[in-house]
Every structure is written in C-alpha cells, then in structure tokens.
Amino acid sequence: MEERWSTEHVLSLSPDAASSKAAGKLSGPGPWSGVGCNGTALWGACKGSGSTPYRTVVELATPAYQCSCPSRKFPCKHALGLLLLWSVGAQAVPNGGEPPEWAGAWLADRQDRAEQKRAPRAEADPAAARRRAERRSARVAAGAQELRLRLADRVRHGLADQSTAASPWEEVAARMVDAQAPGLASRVRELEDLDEESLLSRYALLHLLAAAYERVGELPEPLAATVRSRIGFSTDSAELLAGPTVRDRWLVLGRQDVADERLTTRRLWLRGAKTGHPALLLAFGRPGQAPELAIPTGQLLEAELAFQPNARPLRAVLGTRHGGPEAPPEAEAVPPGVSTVRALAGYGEAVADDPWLDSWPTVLTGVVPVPGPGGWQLTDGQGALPVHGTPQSALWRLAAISAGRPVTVFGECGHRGFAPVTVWGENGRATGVSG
C-alpha cells in the first residue's frame, strides 16, 4: 500500500512560513477538482482568483513540482496544498487512474531528461584533461605561494597595522579566485570579520594549508585529498557516484537552511543505521525557492551515498534511493549518543585527521540545557559544553522541550563549543532548534 507523507514531511518542503500558512488554506477539498495520484505523482486543478484553475502536478520521488500559477516561490502554495490534501488519505486524493494530458506531458518530459542524464557520457580526451589539471595545479601553487608571502608580511608588520590597504584581504581573495583556489579565497574573506585574538590562529591555519598544498604530492593520500578539498578542488557528483558507494538506512539527524540574497543553502546531516557513518548532504535553491532535497528530520531513507575523498569523509552526494523516507521503528527513533567528554574527544580525533575542521557532527545523550552568566551550556553531570551559534528563541525552545530533564541533542561540536540542531524529547519526537 502506498505510504502517504505526514504533515511535517510536506511542510519541510516549504520555502518559508508564509507559504506554509497559505498552503494550509488550500489543504481542504473545496478549491480542488480533478485530483488524483498514481503512486509516483499527484495532480489537481485549484480554483484561484481567475477564471482558469491553476494546474498543479507533483512528482513524488525527487520531489519535483509544476504549477501554472505565477508564484515565484518554489514549491508554491498550490503544490504544498495539494500534498497536504493527499496526505489526508485516499478519500481526499484517490489512488489509481491516469494523469490528465497536461500533467502526463510534464511527467514524461522529466522522465526523458532523467534517462538522458543516466546515459553514458562521451569519453573525455584524457590528454586534454591532464593538461588542464596541470595548468590549474600550477596556478593554485603560485596562488598558495603568494598567500604565504602575504601572511608573512602581515605578521611582520604586526596585527594592529592597518596601513597596508583599505581592504587588503578582499584583494587577496580576488587573487586566490584568479588562481582557481576558491577554498583559499573564502577563507581569506573570513579574515575581514575576525578580531585580533582570533586572527593569528587563522593566519596559522591558512599558512599551514598553503604550505601543505605546495607539498601535496608528498602527503599520504587521505591527507592530500583533504588539502585539495580545502583548497577548493572538488569531484564531480557523477564521477563520485560511479565509484564506490555506501548503502545504508540513513537516519536524518538534522537540517539547517541558511539564506542570503543569492542562494539558500540546505545542510542535511545523516547517520547510517548499519555503518554508523555520518554524512553531510548539501542542496541549494534560488532566493524564495526551497532546495529540492528535502527529507524530514527523524526519518529513515535507504539509499546509496558517495563520499568526497577526505581523511575524514563527511560530505556526500545522494545516489540511488531504495524507497522513500519512512519513520524509524520506535526503538530507533532516538539516536544513540555520547557524553560531553566523549564528544570533545571525538572532535579532537577528527581534527587530528583534518586540522582545518571547525566542528564535527555529534549526538549528545542525557544532557540538560542550563543558562548561566557566561551563556548557555549543555551538561550531563560529568562535563559541560558551551552552546554557540543558536538564537535565543531556539535556546528557550530547547529548554522547554527538556523541561529540566535530560534529552538527546544532535549538533556540531567544535572548538567554540556545541551548536544544537535537533533535540529529541521524552516523546521521542525530533524538533529542530537551530533557528
């Protein structure tokens, strides 16, 4: 029997709170006509302010959406409303039947494009690819050497000397972009916002990274892969998925969306139920559009992941899915965690493999959020971790779910403390607390 999504699952796709609220008004059968679903897609026509109803179709596997409304939000309120209506059950959106012509054409077009993507690509010219790689390597090496000299100059002049230029690091970042080292460029830009206490340690890490690239050929391969990824080299997703993948039942530990004027970046943290392997998926959406990748926190997804090469593999791309997201068995709803002491030790082990690692995904068990004069902490009676990077409203939400009792918290543990993302309360329900 087809499993319909929960309300929480549907609303996790929403680009913003206003869309969720508007979708709620369209979640009843009143404005809809011609609704149906066939197990892989659902469709319907929604009466709007004009004479012609809006035609809405949702492909469930990705998911993907198409609507004739003029909204620039994605998915629009009609797609969300149709999903909410479908989630009620077969009495609201009946199973079976064929999609109308307008929905069938869009679904067939998507299927064609997916098959074209799966088709083997023409072999690239290996000699030309090697020449391009050599040219880039030389440019990055030159950029790394220049960065080391710039850092040495800054230290020689003293951290308080601001006389070199009005915005010297932006200029250096531009040079790193020209050198095809985007990882170095983004780290250089971060220097502009640091206080002097933090500046010297960041200088040191940048210098270490630039120096490491100049000798990358002499490093052990896992560390060399880490250096390349920090510099900004990346492996194409298709190439990654063609190599070894890890199939597991992945529990979604948390989700966090960060938006600016150009992009919405979604981070999804997973952990393999069988392998225990952590994973981080990234998805991107344009302003006003939720990233396509949406798996509700607390759900299990059986799928294959391919990891970017690294001494501490974490970032991954999603490959073949073996079914849709589903609720875990009750016994697995709350993930096992570690103590605060063990969390710090785990972060230390991760930094030993990757010196440029700011934090590591961690599940804490049996911790209580406690406010104090120096800020909030998560304590388990044996140790405590300062909480950082969390808005005050989210901290109070965390405290309310805890109500003074120990809870399980997922987040990122690093040198600045612990950044909570998800909390599991007494009822075993996962709640986001990152913003």
The other form holds:
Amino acid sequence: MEERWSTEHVLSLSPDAASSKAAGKLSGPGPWSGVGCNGTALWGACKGSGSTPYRTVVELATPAYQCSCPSRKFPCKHALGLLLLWSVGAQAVPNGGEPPEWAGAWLADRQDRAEQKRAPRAEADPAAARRRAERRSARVAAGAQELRLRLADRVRHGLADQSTAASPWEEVAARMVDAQAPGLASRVRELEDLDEESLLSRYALLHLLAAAYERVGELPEPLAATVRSRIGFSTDSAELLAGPTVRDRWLVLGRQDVADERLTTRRLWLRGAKTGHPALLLAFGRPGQAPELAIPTGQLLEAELAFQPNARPLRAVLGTRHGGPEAPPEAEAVPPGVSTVRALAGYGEAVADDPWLDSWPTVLTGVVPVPGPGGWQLTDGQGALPVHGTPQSALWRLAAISAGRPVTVFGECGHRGFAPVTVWGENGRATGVSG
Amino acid sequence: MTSVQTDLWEELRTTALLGTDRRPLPPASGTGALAAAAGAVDRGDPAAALLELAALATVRRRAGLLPVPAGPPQPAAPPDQRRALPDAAARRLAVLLSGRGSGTGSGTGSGTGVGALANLAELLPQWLAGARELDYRPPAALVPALLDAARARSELRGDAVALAGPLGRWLAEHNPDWSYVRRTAVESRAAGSEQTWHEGLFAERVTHLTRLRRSDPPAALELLRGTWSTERAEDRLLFLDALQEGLSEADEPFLEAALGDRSKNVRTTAAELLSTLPGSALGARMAERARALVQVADGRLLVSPPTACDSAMQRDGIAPKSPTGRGERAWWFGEVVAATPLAAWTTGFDLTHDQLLALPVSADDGDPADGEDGSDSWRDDLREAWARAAVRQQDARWARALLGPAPRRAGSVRTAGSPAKLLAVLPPAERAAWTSSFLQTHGLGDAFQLLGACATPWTPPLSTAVVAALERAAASGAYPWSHSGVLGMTERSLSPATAPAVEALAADASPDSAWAETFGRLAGTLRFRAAMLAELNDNG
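Since we've got the form predicted on its own here, give me the form predicted together with the partner chain too.
Expanding to the full complex; the earlier chain stays at the top.
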C-alpha cells in the first residue's frame, strides 16, 4: 500500500498561492464524487459551477495531472484538492478499485508514451549527423575567434571608453547566436550593464572561454566537456539517461523558482546520501505554470540521476525513480555541512576544475546571520561570508528562523558571497528562504 | 571576503581601463605557479595578453578567497516558551498574510467557480486576536510577514506584536521598518520590574505601567510621578492614557498639575480624565459653569451661552477657538456641558434624566445671532453635549435615554450625538438588540456605523437581522455594491451559525447575478472563518 503524501508535499506542487487557497476549499469530501485510488493513481469528479462535474486524474509517480476543467493553471485546483483529500487518509479516498474508463484511458495512454520514450531511438543517418556536428563546430570556432578579436579591441582602446565603442555588445551577441554558440551570446549580453569592478574579470573569463574552444580538441575530456557546455552545446536528456546513471537516495537540499515573462525556471539541488554527490536538476514551465518537476525540500528520493559531462559534474537529469519521495529518518533530516573557511576552500577547488564557475552548492553548518556594516553576513564565529543575491524579505525570514542562534544553511557559495536557499532551524525542519 | 593578492590585479585593471594602446602591459609578478603561468603568456598582442593575465588573476583570486573575520557575537532572541501554533493554523496564517492588501487575491480570476473568498485582509484581525487569546507562538518564518502586515495596518499592531513575541521584538531591533514594535504596548505574562520602568523599551514601560495600574493603582501613579518631568511629550501622553484604568480621586492632584503641562495634548487629556472622575474639582468647576449657563424656569431649560473663554476655562481644557469653525459661544457651551458630570444636572435640578430630556429648551435672551429658530438649535447643542458627556463618562442610563428606543418609523429620526458612540456605551447584548430593531425598520442604508459599534462576532439574532436585511435589499432590486461597506463588515462579523441561511440565499438568487456572487462569497467566507477558528483550537 502506498504512503499518502503530507499536506506540505501536496502544496509544494501548487503553481501559486491562489491555487493553494482554492485547493484548500476543494479538499473536503463535499464537492467530490466517485473518488478512488489504486496506489499509482487517484481520480474523482468534482462539482463546479456548471452542470457537468470536472473529471480529475492524478498519476502519482511523475506526478502528472489531467482535468476536464478549463483552468490554465497546472496542476489545477481540482488536482491539488483531490491530492489533499487523498492525503488525509483512506476514509476520504478508499484504496483499491479500478479507475473509471475516462481515467483509465488517460493513464494507459501515458504509460504507452512512457514506454515509447524508453525504447532506444535509432539514429536516422549517422553520417549526416556527423556532418552536421562538424559544420556546427566550425561555425562556433569562427564565432569564438571573432569574439576574441572584439574583446581584445576593446581592451586596446580602453574599457573606460566603452560608451563610444563602435558596435554595441547586443550586435556581437546576435553574431554569436548566428554562430550557434548561445552560451557565448548570453555571456556577451551580460557585458552590457556591468559595474567597473567586475568588468575586467568578465572580459577575461569570456576571452578564456573563447580561446579554450579554439583548442577544445587538445583539452582533457572533462574540461573539454565543460567548455562545450558553457559555449552552449547541450546534451539530450534521453541520450544522457542512456549512459551511466548514479543511483542514490537523494536529499532535496533546496529549490528556487525564477520567473521571467517567458519562462519559469525551477532549480532543484540534491545531494546523494550515499555518494555525497551534489546534483542540480532544472525544470521549466510556461508563465503562470509551475514546472512539472516537484519534490519537496527536505525529502529523500531514491532515483537514478544522469550527470552532464563536466569537469565538475553538477547538472543532472532525473531517471528512474525507485519509490516516491519520503521524509528522511530524523538523524538525517539536517544535512551535514562545513565551516565558512571550508566552504570557500570548496568553491576554490571547484573553480580550479571549472574556472567559469560562479558558485558551488554548499551546506554551511552552525552559522548565524548577523547584520554588518555592508549588509548581512553568515558567521560561524571564525569567519563570515557576505550574504548575496537575496531579497530583503528572504533575509528577514532567514534571520527570524535563526533568531540569532546557529543554524544550518544550504545555498550557493561563490566569489560574490553566499546566496542562501534553505535553512534548517532548531526544530530540524527545512524552510525555503525565498518563500 | 578577502583575497590574497591585489597589486597585480590593480595594475591590470588600470591598464585595461585606459587601454593597452596608451599604457604598457604590467610585468609578470607574483610567486611560484602564478608567476610561471604569467611568464608563459604570449605577449605578442598586448591586449590579448592582458586578458589572459587578467583571467589568471581572476581565477587565482576566486580560488583563494578567505572569509572576512567574524564580528563580535550578537545577542540572540530570548526563547519563546509559548506552545507552537497547530500546523493547519500556521498554514492559514501564511495564506492570510500572503493575501493581504490585494483585493480578493484570486489571481487570474479564471475558473474561480462558486464561493470566491472575501478579501482576506478582513479576516486577519480576527485570526490574530484568536491566536493571541490562545497564547500561541507563530512559526518563526512567518514573523517577518506578520510584522510587515501590522506595519501597514496600525489596527493590527497590538495583536501582531503580542503574537510575534520576543522574536518579533528582537527582529524589530534590527529593522527600522518595524520600529513601531517598540512603541506598541503589549500585555505579556512575564512580570516586569522597577528596572523595566527605568531601563526598558517604551512598549515594555507602558506594559509595566499598565500592569501595575491594574494591580496597584496608587503605586503606578507613584512610579509615573517619579519620572514624569523627564519624559518626552508624546510618551507622557501615552502614559497618561494608562491612568484611565482604575482612575480615582487619588490621581486628582497629579492630573490637576498636568493641566499646566507644556504639551497641549497632555493638558487636554488630563482635563478629559478629570472630567470623567466623579467628584473631581474640575468636574465641580465645570458644574458651576454649567449652572450659570442653563437654568430651569417655567418648565423650560433656559440657555445662556458663555460670552468669553477665560484663562480658567482654558486651563480646564477648553480651547478658545472652535476647531470646526462653529460659533464660539456655542462651542464653549458644548465644551462646558460635555465636561460637566451628568449627576450635576439631575441633583442640581432635582429631576431625572428622562424629565430633563423632555423639557423644552430656549435661549435665555432669544439672541437672534443663533439663528431664526434659536430654541431648536440650543436644544440640539445641549443634547449633543450631554451625549458626549454620556460617552465620556460611560453612563449607560443617560446613553439609553438619549438614544431612545430604535426608531420605529422609517425616515429622518434624529438622535443627539452620534448614535453609534452612544450605542457603544451600552452592554453588548443591548447594542445588538437595538441595532437589530433599527435594521428591521430602516434596512441597511444608515446602519453602517451602528453595526460597527456592535461587538464582533455579531450575536446570532443580529446576524439573522442583517441577513434578512440583505435579502430584502436583494429583493428590492438594489445593487450589492451600494451596500459594499456593510458587506465588508459582514464578512468579518457575521456569526458563522448564519452560513446555512446565506447559502440558501445564494442558491435562491438568480444564477450569475451579482447577488448570487455576493451571497456565494459571503457563505464561502463564513465557512473559511469557521474553519480558521476551529484550526486555532485544534491541539491534535
């Protein structure tokens, strides 16, 4: 028999506060009829304002949702409400039983598609693919060379003169897009509005990246992979999952959603309980929709991960899950961490492998957030790291949970400081700092 | 964070800013591996070489970062011994705080279906009061949002600051946005001491004074007297307010002295306190003035308003200029009567308040400056001032007499003073009954302030009367938005027991009409409130 999720777990799937609220109102048995579950899915019909009730199905493993309501939110309040109802226990949603036909059809369809996905895809024409790849690397190399010349030109005339430079960086970025080097393009775009302090280092690292690509064939393979991925070569998830994977019990250290007008990007940081390996999963959603990938912070998930090749493997894709996420045993609820000195040393080691690395996921242990003259710092009594990239509201949440006492904080440690993501307070519970 | 070496970096930066055309490339420097790597850089193109040297320096700097030295340790927040809020109630608080100030907060509004909720901001005060009553400790992560909410809405401050507890105070010390916390008096269970009075934060001092006043009024007065001359004017004003409770003749000399205070607000407050103190010298002085202004003759009350506001009157708290620009003599008259003990009238004329109120009133000299119909005007002025006195002296018998029975006939029935304020003097059940019968005759039109004066949540009979009035309004073809004020109040005050009746109204209203939506929302809010209050009491 499957374990039912906690309310927190269900609500962590919600796209926004309004949906959580609406789902809360649908979490009682009142509006529901024909509810049931079979261990892998649950279903039910929810009375709305119209005459036909909405039909809602949730597949638990992914999770995936299907509802006949017109909502553009995903998952909709009915799916969340059904999950909440189910999370209460077997009285509200009885176990066993067969899904009704409409739910069964959708579930079967999903399964078929998942199996098709798993089937190995035959490469259509290996020779043509090779020719395409060669063509692209020649274009990228030409783009990298042009970028190096542009950078050197600017340095020759002086960066202080930047405002009078003939061609703005936006135009150079467009040429990098043409050269099929999207990673270079976005790094070039970032040069547009930089303070003088960080200007030279950004130029220098971009120069280093372009130069590295020009001799990527001579680099050791892990570093070459790092350069390629930073230039913008991506590896297909399916291809990655076909390769070696790492099975572990992954603790979710933190989650962060960043939305712009086109996309919501979710970052999910994990750490292997056995391997101690860090991992970063990315998921995307359209505006107003939460990305599908959701595992609550602080939970453990036994699964296979496939890492993108890199001198410092971190980006990964989620493969087969072995069971659902669950709360860790009490002794493992708060992840072990390091001191501030060790944290920066760890970042330093990572930079030695991948010089373009801005930060490295790090758990700090026994740190207190304190206000300093230049902003907040995390201090462990020996040393202090400035807090960076954290909105005021998040800082105060962090300060409140600590209340001036040492806490465990997960975040990204880098040359600009420490960006907190999750804090474990006295009660050992993980709380997302940003919200 | 600090980095190991910066000389070469500064050289590189300056050269890059000016341009390698203008400034030579700095020589390779540093030690060991860095110098070796720098030495290996091809200097054929100075610009490219500079970028490579800068890349070396950047990576070396990043790889070698060290933490900055830790500052001196800072005091932590005192521990909070209260029990934790139940999980469901904590989630509810998060929802209430996130919904504040954003209208109905229903996002895109698509597919909201039946029972959209009322503005959550209406429900937060009740939640806070309930949680405070039960002495819970809120989750630390929500305390900043709680303090933010109360910063924007001062009526929440008392409850929010009490609920936020020691953590809230500790946070407020670090954030100037929350400085109001220090100035918010809170009843706490921890005992204060004389030391608190001399060294505590303002709010702690007020708390200490208020608590002492409750247990030992003379000691509280003594404490205040000890530091009075050194307190700031705005603090003096709030300390003086604390004396309101347990006011007795022992306080009179102190208050008399405060009539000569440097601050006008302190003087006025002292005068008001004295005027509510039975048997005070100020009350006697006012009564004497009043006797000169109103006389009984030939079964009438004859009014002769003051002709000047002398310095003695000013010292007793009467402003020489009317703040509203009314006629000066009418203003002085009103001020004197409002500050006169009501007992002075009944004993002075040996009449009951009912008899006094029944007497016709006219101007002693028939001064035409007071209008063509001078007598009516003086009657109104007198009743108005009596009403203010009844409110100030919390005299339920006078308030009841002035208010009269709820008017039976619809139309403009005038009551002296503000009926809502007079109502507030009466016991809660009587207030609710009076307002119910007012609603039955007059509907919702003029009921807003009266309803506001009733204790929340409304009693079941009053709630039923309000629902019936809403039903009549809907049937009469009125629009819900013409009653938006009352509806807003209804959402936070209606008894949850009324939910089935409201749901029935929602079902009866024509589908998709504004009233269907209004009743549906109201029913949703009532259910939300009932759930919210149940969660607070759930200790499972």
